[in-house]
Each structure stands twice: as structure tokens, then as C-alpha cells.
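Consider the single chain below, provided in C-alpha cells and representing the form predicted on its own.
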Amino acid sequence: MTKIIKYFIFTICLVLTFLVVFQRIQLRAENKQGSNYPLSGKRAGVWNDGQAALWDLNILDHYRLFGSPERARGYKPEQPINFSHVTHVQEKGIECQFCHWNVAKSPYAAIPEVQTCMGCHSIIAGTSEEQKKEINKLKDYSSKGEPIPWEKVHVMPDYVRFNHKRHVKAGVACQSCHGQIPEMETVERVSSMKMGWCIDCHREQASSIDCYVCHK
């Protein structure tokens, strides 16, 4: 009986080790380090491959063992409008802060208002039928005076206080937390954004890890 338990524990450890190694290889391939898109003027990749620790496995989140799927890496909700960062950032060369204008001025990185989008798309109608279809959706929201009901991707608990302005002014690149968004047709979560992940970065950057810095 003792041997069976030992073999069982050994097998579990072996499987977990394999999952950790496989996931790290996969994340390194997906998160292309050193990408130079016009995000924050700084070349960067995802901090610590998006992991809070070596054993911070995606599978744990997806099976609701430690949190909901909405807070797991790989979370990619369907959006009301198929907005492509590839088109806007890679092809058109639009800076992040052209649309997300308040990230360096406010504690919150708000999603652009409909009026911000219409500043361009009242003139630009798109070239393909698919683009025209999505832009027409935008115009419908604008004509009704309604905000676009975007599904939030980077969800944080209510008890967490995160200040975008401080991080941007400290030189933290967008990619450190959000990944290579210019390469995403649909935005997805690439970092766990768990407490251990944040604290690890704060320690590395010699920033405060006092509880009240991040918690309300």
C-alpha cells in the first residue's frame, strides 16, 4: 500500500512538472519579447511570463479551483464589436494613448468613449464588408447615444486599488501586464494578475509592498 501511495505521489509530481515546463515554453512562444510597437515607447514583454509562481497553472483557474475563469490567463470574451488591434496598431500605427488617452492622467484606464471612435469613423467607413459591418454597429451606438457594452477582459477584485497613472509614469510598459495586444485580433488576458505576481514585480523594482498600497 505504501508503494502505491509513493508511486501515486511521484506520478502527480511528474505530471505537474510536465505541465509547468510545457506552459512556460508555450507562454514564451506566445509572448514575443522585445516587440517594438508604439505602445509606451518602451520595448518589453509580459512580466514573469504572466505567472505568479511556477505552479500557477492555467488549468487551476479554468476549473474554478482558485478563482473564476474570468480571472484566468487566456480569458477572451466575445465583444459586441469585433475591434482589431492588429488593424489599428500594427497596420495604422495608432498609439495606445491616442484612444486610451487617460492612462497617464487617471488612476483608471477607461475604454475609449464612442465619441473617440467616431472621431475617426465618422469619416473612415472601412474597406472590406466585414469592416463596414462592424463600423455600422459603432455608428448605431453613436446615433442612439449609448455606450458600447464591452466585456471587460482584465478584471480585478473590488478590494484591489490599482493606479494606472503611477505605473505608466514609473515607466512600466503596457506589455508588462497586457501582453502584445497589437498582435491580438481579440484581446485576451495573458497575465494571472494574482497577488504573488504583483508583489514579485514590486520587489524586483524596489517598490512598496505595504498592504495599503494595493488594498482598500
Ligand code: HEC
Second form
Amino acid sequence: MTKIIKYFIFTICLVLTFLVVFQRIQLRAENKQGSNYPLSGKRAGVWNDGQAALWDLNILDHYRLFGSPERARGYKPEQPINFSHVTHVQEKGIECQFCHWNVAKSPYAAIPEVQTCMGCHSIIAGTSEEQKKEINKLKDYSSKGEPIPWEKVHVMPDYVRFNHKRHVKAGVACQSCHGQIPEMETVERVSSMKMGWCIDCHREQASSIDCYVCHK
Ligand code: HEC
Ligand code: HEC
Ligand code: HEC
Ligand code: HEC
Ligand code: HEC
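In place of the form predicted on its own, the structure of the form predicted together with the ligand is requested.
Every chain and every other molecule in the complex is listed next, the one we just looked at coming first.
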């Protein structure tokens, strides 16, 4: 009987070790890919690979075994228009805050209004057929006067109080939390954004870890 228990524990340890080693190798490979965004020589990446600790297995997040997929690392919903941050930020050099204009002024980061897009796209029609098709969708929303139904990529539970302004003012870069957005054709959630992840950075940056700071 005790022998069976021993084997059982041994097998569990083996599997856990494998999971940890596997994800480390995977993350290292991801980080080695480097960045071609001109502002950062190396892939600045996600803070601590978006993990709270070694045992906060992002594999669990990644493969969506627990919790809702909307709140897991790797969530990458399809959008109503194939809007690309690569074209707009990396190639055309538009600043984040040109579109997400209130990120330094309020707790929330605005998703730009159709009018903001049309400021350029009433003139810019796109080069390739694919681009023209997507930009025409944008024009349709504009002429109908409807907002574009973007899918939200980062969702916090209701009981969490998050504040963009405080982070931007404190000099925390967008990429520490959102990863290399300028390289994303489709925005993907790259951090676990679990409580441990928030707290780890708050400890490191000597900001508050009082419960009421983040919870209502
Ligand atoms: C030309 C306008 C424009 C610029 C410039 C821009 N964005 Fe965006 N961004 C959008 C639009 C539109 C969406 C919503 C569609 C989507 O998710 O792709 C979005 C979505 C996002 C999201 C996901 C929001 C969610 O749903 O949770 C993040 C994060 C983001 N942008 C960060 C950035 C960062 C960081 C930069 C600068 C490096 C940047 N954006 C520059 C227009 C822009
Ligand atoms: C400052 C000007 C500017 C703004 C603002 C802007 N765009 Fe663009 N957009 C461009 C340029 C330039 C291109 C590339 C066109 C080309 O290569 O012919 C482009 C390309 C596109 C494309 C083609 C696919 C792609 O991404 O390559 C789509 C779709 C698009 N934009 C949607 C949007 C939406 C939606 C918004 C508002 C959130 C927006 N744009 C805001 C300048 C802008
Ligand atoms: C400290 C981490 C952190 C930093 C730094 C950060 N964000 Fe966010 N961002 C988040 C979280 C968490 C959410 C989800 C908020 C929610 O659901 O209430 C989010 C959501 C968003 C959204 C979706 C709209 C919203 O407010 O829910 C956009 C757009 C966005 N961020 C853009 C940016 C841009 C641009 C920057 C840099 C100027 C930035 N973020 C910096 C963590 C961060
Ligand atoms: C990459 C580092 C980093 C991450 C990740 C991070 N924060 Fe912060 N946070 C900071 C810094 C730095 C400040 C600024 C503290 C100050 O203004 O004194 C701050 C401030 C705050 C404040 C305002 C504190 C106050 O005193 O009013 C709140 C609320 C907050 N963070 C919530 C969160 C939540 C929720 C998350 C996770 C979703 C998170 N933070 C993730 C670095 C981080
Ligand atoms: C820096 C921000 C921050 C601080 C400080 C913080 N929390 Fe959280 N907490 C979060 C976030 C973000 C989540 C949501 C995690 C998710 O998406 O699952 C969370 C979730 C929770 C949950 C729900 C269970 C879970 O893990 O999902 C409980 C309970 C909780 N926190 C209690 C506390 C207590 C007690 C304290 C004080 C010791 C505290 N929190 C301090 C950010 C914070």
C-alpha cells in the first residue's frame, strides 16, 4: 500500500517537473525571437513572462484548462475589422496615445472612435485588395453611424479596481503589461494578469499591496 502511494507521489513530481521545464523552454524560445520594433533593441517582453511565480503555471492559462478563456493568457479574439497594430504603429509610427488618447488621463484606456479612424481613412483607401476590403468595412460603420463592435481582449473581474493613469504616470510602459503590441497583427493577451502578477510588480516597485487599493 505505502509503495503505491510512493509511486503516486513520485509520478506527480515527475509530471510537475516536466511541466515547469517545458514551459521555461517554451518561454525562452519566445523571448529569443527578438523584436524588430525600432524603439526596443531587444524583446523587452512581458514582465517576468507574465507570471506570478514558478508555480503559477502559465501552461494552465495557455491551454485554458481552468477559468474562462477571456481571462487567460493567449486570448486572441477575432475582431470585426482586421485592424493591425503592425501597420499603424510599427510601419506608420502612430503613437499609442493618438488612438488610446485618455490612457494617461483616466482609469480606462479608450478604444478610438470611428471618427478618429476616418480622420485618415476618408482619404487613405488602402493598397492591396485585402486592405481595401477591411477599410470598406470601416467606412460602412462610419456611414451607418454605428460604433465598431470590438471584442475586448483584456477583461478584469468586476471586483478589481485597475487604473491606467496611475501606471502611465509612474512610468510603467504599455509593453510591461501588454507585450509587444506593435508587432501584433491581432491583439493577444500575453500576461496572466492574475493577482500574483500584479502584486509581484507592486512589491518590486514599492507600490501599495493593500487589499483595498485593488479591490472595491
Ligand atoms: C490607429 C489607432 C491605434 C494605435 C496607434 C494604437 N492602437 Fe491599440 N487598439 C486600436 C483599436 C482600434 C483597438 C481595438 C481592436 C483590437 O483589439 O485590435 C486596439 C486595441 C488595443 C489593445 C487591446 C484592448 C482590449 O480590448 O483589451 C491594447 C492593449 C492596445 N490596443 C494597446 C496599444 C498600444 C500599447 C499601442 C502603442 C504601441 C497602441 N495600442 C496603438 C487602435 C490603435
Ligand atoms: C494617422 C492615420 C491613420 C489613422 C488614425 C488610422 N489609420 Fe488605418 N491605416 C493608415 C495607413 C497609412 C494604412 C496603410 C494603408 C496602405 O498601406 O495603403 C492603414 C491601414 C488600415 C487597414 C488595412 C489593414 C491593415 O491594418 O493594414 C485597416 C483595416 C485600417 N487601417 C483600419 C483603421 C481603423 C479601424 C482605425 C481607427 C481605429 C484606423 N485605421 C486609424 C492610417 C491610419
Ligand atoms: C500595469 C499594467 C498595464 C499597463 C502599464 C498598461 N495597461 Fe492597458 N490594460 C491593463 C489591464 C489590467 C487592462 C484591463 C482593464 C479592465 O478590464 O478594467 C487593460 C486594458 C487596456 C485597454 C482596453 C480598454 C480598457 O481600459 O479596458 C487598452 C486599449 C489598453 N489597456 C491600452 C494600454 C496602453 C496604450 C498602455 C500604455 C500607455 C497601457 N494599456 C498600459 C494593464 C495595463
Ligand atoms: C509592471 C509593474 C506593475 C504591474 C504588473 C501592476 N502594477 Fe499597479 N502600479 C505599479 C506602479 C509602479 C504603481 C504606481 C504607484 C504610485 O503611484 O505610487 C501602481 C499603482 C497602482 C494603483 C494605484 C495605487 C494607489 O495608491 O492609488 C492601482 C489601483 C494598481 N496599481 C492596480 C494594479 C492591478 C489591479 C494590477 C494587475 C492587474 C497592477 N496594478 C499591476 C506597477 C504595476
Ligand atoms: C495589486 C493589486 C491587488 C492587490 C493589492 C490585492 N489583489 Fe486580490 N486580486 C487582484 C486581481 C487582479 C484579482 C483577479 C485575478 C483573476 O483575474 O483571476 C484578484 C483576485 C482576488 C480574489 C479572488 C480569488 C482569485 O484568486 O481569483 C480574492 C479573494 C482576493 N483577490 C483577495 C485579496 C486580498 C485579501 C488582498 C490583500 C491581502 C488582495 N486581494 C490584494 C489584485 C489585487
